[in-house]
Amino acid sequence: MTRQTKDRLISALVWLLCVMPLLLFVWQGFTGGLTANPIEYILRELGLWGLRFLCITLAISPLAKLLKMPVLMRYRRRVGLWAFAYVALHLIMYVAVDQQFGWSFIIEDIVKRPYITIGMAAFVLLVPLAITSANRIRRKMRVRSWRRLHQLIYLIAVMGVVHYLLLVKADIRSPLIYGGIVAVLLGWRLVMRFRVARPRPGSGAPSLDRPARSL
């Protein structure tokens, strides 16, 4: 098997794994597995999958370093775009199906319900990240500006956890688990950044003009 063929197979597998939740919804629809309230079930699951893919996106960098598999970084952008896709579908489901384009009720929800306010804000922050993921746009941006913009994913992941936590009123174990995962992934980045910024003995202070490493 040539390397090109292997890369194509891995790429196809990643794509299949990302689209699998949507295929699962279709299967559940045919087998009656969408619960007694399918709209609420799909709405919540789409949001959860958006949060899961955000966590996976954040986990790719540490996994690539710990497993010494830099090839994983090749798929980080794709997984991040799938995170955006699931969050966008979550929003579309809420606006078009759950609220049936009742804009007055939607605006009232955004103003009065903090978890919806935070969710909407997180989606707005995700939009420029998705747009600037295109190679054509990325090439037109300064590297440092692009990196700073895409560091918003850290804030977005935290907002996603808070959105989920405020949504759940009884059993908060699940959002706390996701909160722990996000905390570990962000904590790893802080540790790595501290190690990079700390000057080695005899090396002197780091240059202020040196661009920050991408994590």
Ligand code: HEM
The other form holds:
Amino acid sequence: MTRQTKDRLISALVWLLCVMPLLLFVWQGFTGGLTANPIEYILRELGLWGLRFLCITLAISPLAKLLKMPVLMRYRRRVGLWAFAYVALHLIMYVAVDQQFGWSFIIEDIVKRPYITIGMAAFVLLVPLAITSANRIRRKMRVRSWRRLHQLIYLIAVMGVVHYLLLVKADIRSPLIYGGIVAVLLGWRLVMRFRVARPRPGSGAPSLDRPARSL
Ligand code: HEM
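Next block: the form predicted in complex with this ligand, after the form predicted alone:
First the chain shown before, then all remaining chains and molecules of the complex.
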């Protein structure tokens, strides 16, 4: 198999994995798997997939390092955009289907319900990341500013977990698991950053002014 064919295959596989949750909804729609309250079910599932894809995006860099598979880094941006797509669909589902564009209720929710306030803030922060993922815009930005902006993804993931924690009523195990995953990934990032910033013995000049590796 040529390298080009292999790349195409991996790329198609990643695309298929990202689109899988949507295909699952279609399948569940035909087989009656969308529960008795399909709106709430889809709304919640889209939120969960948004959070899962945010975690996967954050996990790509450590996985690429641990598995010694730098090729994985090629797909990080795409997976990140899918995280945005799922969160955007989650928001659309809430605004258009759940609230049926009842703007006064939506605004009241944003102001009065802390979990909606945090979810909305997380979405607002995600928008510039999605926009600046485009190659054209990325090339126009300074590398440092681009990386700094994209480090917001950690904050967004934390906000997603807090949003989840605040909305569950009794069993908080699931949001705590996601919280643990985000904490480990953030911890890994901080350790890497510390290692880059600390001068290695015998390595000459300190590397503090070297831009931190992205994500
Ligand atoms: C990064 C952004 C966001 C993430 C990661 C996220 C994630 C989640 C998750 C994981 C759930 C719970 C799913 C479950 O219970 O199984 C959820 C539920 C929900 N989210 Fe979000 N969300 C985000 C943004 C938003 C925004 C912008 C809104 C609306 C303005 C919103 C409104 C809701 C609502 C209404 C629910 C269902 C609450 C319920 O059924 O009681 N979310 N979200």
